[in-house]
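Single chain ahead, written as structure tokens, the form predicted on its own.
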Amino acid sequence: MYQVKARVLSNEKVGEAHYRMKLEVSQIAKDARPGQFVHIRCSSDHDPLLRRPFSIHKCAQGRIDILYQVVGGGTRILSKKRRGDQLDLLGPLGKGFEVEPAFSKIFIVSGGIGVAPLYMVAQEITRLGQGKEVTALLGAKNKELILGKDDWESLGLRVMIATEDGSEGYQGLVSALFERLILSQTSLSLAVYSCGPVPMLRKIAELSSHGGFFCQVSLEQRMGCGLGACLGCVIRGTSGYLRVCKEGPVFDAQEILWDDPDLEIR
């Protein structure tokens, strides 16, 4: 883990309230693994007081990208940053995805801004598993909220879209599309990687458990320190309490008690 000053290379609006920020930060870029995150101080003063966690979306050549949605004061401040500005970062933090070349078929399932930590998973899978059958399912309320479709297609994956209003691809929830695609799947050599709203993840976990598939999910949770000390991001798991910033943010789907009221995705 490093605490560094990262230089903003760009901060591009890519959707209705979504931005992609590129940061020059060679130490973190060198060590980051798919699914890990950085903890960013959004302002140089004390408002907001706490850092904000952001999944590492891309990582290459001494830089990282974060993909974020403006939802409050911290992200609103972040959206105003310009090229040359500096941000105080901690990272890379947390436990990432276990990407192995052992699976013959892989599904990557994202809902909304949940796409953010999954792109690096896809990059690593394609690097390790040439010839694998990999399907990326991208879900959102409408086609304007589908993020990074061209990037996913450039990896050579099979990309399928689900929109709730039917404006592009399958009409309905991305979890329903996933269910349709795996109905005939019986192979235990199948892996699922997912991030998105809790109801979606709950359904993905249920379907994967029923099929006997390997399934990992990335959770978003309010955090204080990001280092496991403050216990502000604790959820309940099958083995006891779990800190999302330390034991996660990536978990085996069966580790989580999905009826825990403390689960929250924003």
Contents of the next structure:
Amino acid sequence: MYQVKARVLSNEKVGEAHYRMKLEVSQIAKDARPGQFVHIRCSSDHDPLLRRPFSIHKCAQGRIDILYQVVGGGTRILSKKRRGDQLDLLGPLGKGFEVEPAFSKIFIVSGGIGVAPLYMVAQEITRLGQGKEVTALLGAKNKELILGKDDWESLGLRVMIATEDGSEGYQGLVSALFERLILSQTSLSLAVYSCGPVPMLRKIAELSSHGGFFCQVSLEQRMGCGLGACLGCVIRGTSGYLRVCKEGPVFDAQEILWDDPDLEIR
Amino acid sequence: MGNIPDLRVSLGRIHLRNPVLVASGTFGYGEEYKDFVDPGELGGIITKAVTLKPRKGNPPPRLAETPAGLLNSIGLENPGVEMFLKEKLPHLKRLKTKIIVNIAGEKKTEYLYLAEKLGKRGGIDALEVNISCPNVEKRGLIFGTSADLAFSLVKGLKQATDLPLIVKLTPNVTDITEIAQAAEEAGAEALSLINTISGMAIDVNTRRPKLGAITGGLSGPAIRPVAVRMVRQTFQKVNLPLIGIGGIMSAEDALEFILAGATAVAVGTANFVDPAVSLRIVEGLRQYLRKMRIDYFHHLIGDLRI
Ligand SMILES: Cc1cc2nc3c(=O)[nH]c(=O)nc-3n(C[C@H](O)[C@H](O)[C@H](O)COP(=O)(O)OP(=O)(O)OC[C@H]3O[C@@H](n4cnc5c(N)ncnc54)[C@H](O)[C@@H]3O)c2cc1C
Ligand SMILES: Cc1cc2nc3c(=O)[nH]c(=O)nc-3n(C[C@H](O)[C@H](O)[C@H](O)COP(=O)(O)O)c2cc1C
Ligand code: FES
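Moving on from the form predicted on its own, please list the structure of the form predicted in complex with the partner chain.
Starting with the chain above, the whole complex follows.
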């Protein structure tokens, strides 16, 4: 874990309220694992006061990318940053995805901005070797919000798109597309990695549990320290409260109490 | 030592290398910040609350940000004193700094039992008594809002342990100096103030409270002026050393508390914003002393020019 002053290399608008920021952070980039996050201080005064967590989207040669959506004050400030600006970052934080060489059939299922933490898992899987059947299902409201499709295709895996308005690929929710594809499959060597809105993850978790698949999801909660100290970021797990910043943000789907309505961020 | 400027201060029998502590609940049990802070450079660590039995804490969401502030409703989640002794204390003991254990309870007997248990173990320098808790035997009346309850609790603790007792005052009272005086009479070694200010925030789109527990405690820069005022009032009424707490983000903020009469400070919410802020504050205080040509930090305590 490091605290660094990271230089912004670029901050490009990639969707209606979506941005990709490249940051120069040599130590964090060296240690980062798929699914981990950085905790960013968006403002040096007290508005907003707390840091904001963002998944590490990509990571290479002393740099990381984050992919983010402007939803409030902190992300709005981030969207104004320019090349050469500095940001105070903590990272890499949290527990990431686990990729086992034994998995032969893998689904990566993303909804909206949930694509952010999944790209590095896909990279890791392709690095781990041949002979795997890997499918990435990218879902969004419309085709403009399918972010980084070319990147995914360049990894050499099967990419399928689901849009709610049908402007590209399957028309409907990405969880419904997933359901079709895995119809009546049961397999212990099938693994699913997913991130997106809670209702979608709930569905993916349920289907995976029925199929007996290995399923990991990346979840969110409002955060304080990001280091496991304040106990502010908990969600309900089957064994009690779990800290998203420490036991997560990536969890085995079966660790989570999915019927808790408060899993959705207020 | 004899280093000038000299940052050492004493809270009764507790001698600190410098006046900067980290506040309860914001620094875990010392392990979480190890990549950012060498505890040996701090005056001391005040741990997350320890209770007799494990506590699950409140339902999420537990945090909500407000203007320059943070509302929290953690609900004293902690593993209980047995686990604390087994799993947290051995690590804390190895840190080269003062270890102050924050204790909380729902009944007087719980506090006494806790104090007795902790007092028998070496490695603890003081107890900080969180009296912002409801007393289930008094229909939920908060210990720290009644001078009688506070007096009786501290008096009992005094008999239960030889460890120095730092009583942590709640600001959610009409006159904090009454409770401060009660704690002093009962034998407190020092006082820390303030705990969080009771508050609430609502999401108008969903019409739901922002916290799972509905209400919570406000901390951060938003509460600093209230805390400074309370330290000043308490300094005028009691003779105990005070630990100033509330929204301290910088050395300058810390100095406000010192000039108002605090002997030391504890840094809370700021640790979330900058995990190394406590060390920056120590350095900032040193620079201030040099700039002002003051050799001894303790000369500043209460040195307010009116
Ligand atoms: C581990 C983790 C990884 C994340 N990765 C990404 C990412 O890669 N890209 C991305 O765009 N976002 C990500 N988020 C969400 C991101 O942190 C929030 O969108 C951000 O904190 C909002 O800050 P704000 O000041 O702009 O909004 P605020 O003004 O704080 O809030 C605006 C709205 O955003 C939502 N929100 C606030 N905080 C969070 C939060 N911590 N998590 C989810 N929703 C929140 C709430 O609905 C709120 O009403 C991640 C969150 C976590 C916990
Ligand atoms: C997340 C969080 C948890 C806290 N937990 C405790 C606690 O367990 N016991 C306690 O006495 N005070 C607790 N506090 C109060 C702080 O120690 C401190 O008194 C208060 O936050 C004001 O200081 P600040 O504005 O610098 O944070 C907690 C505060 C926060 C923000
Ligand atoms: S954010 Fe503090 S424990 Fe997770």
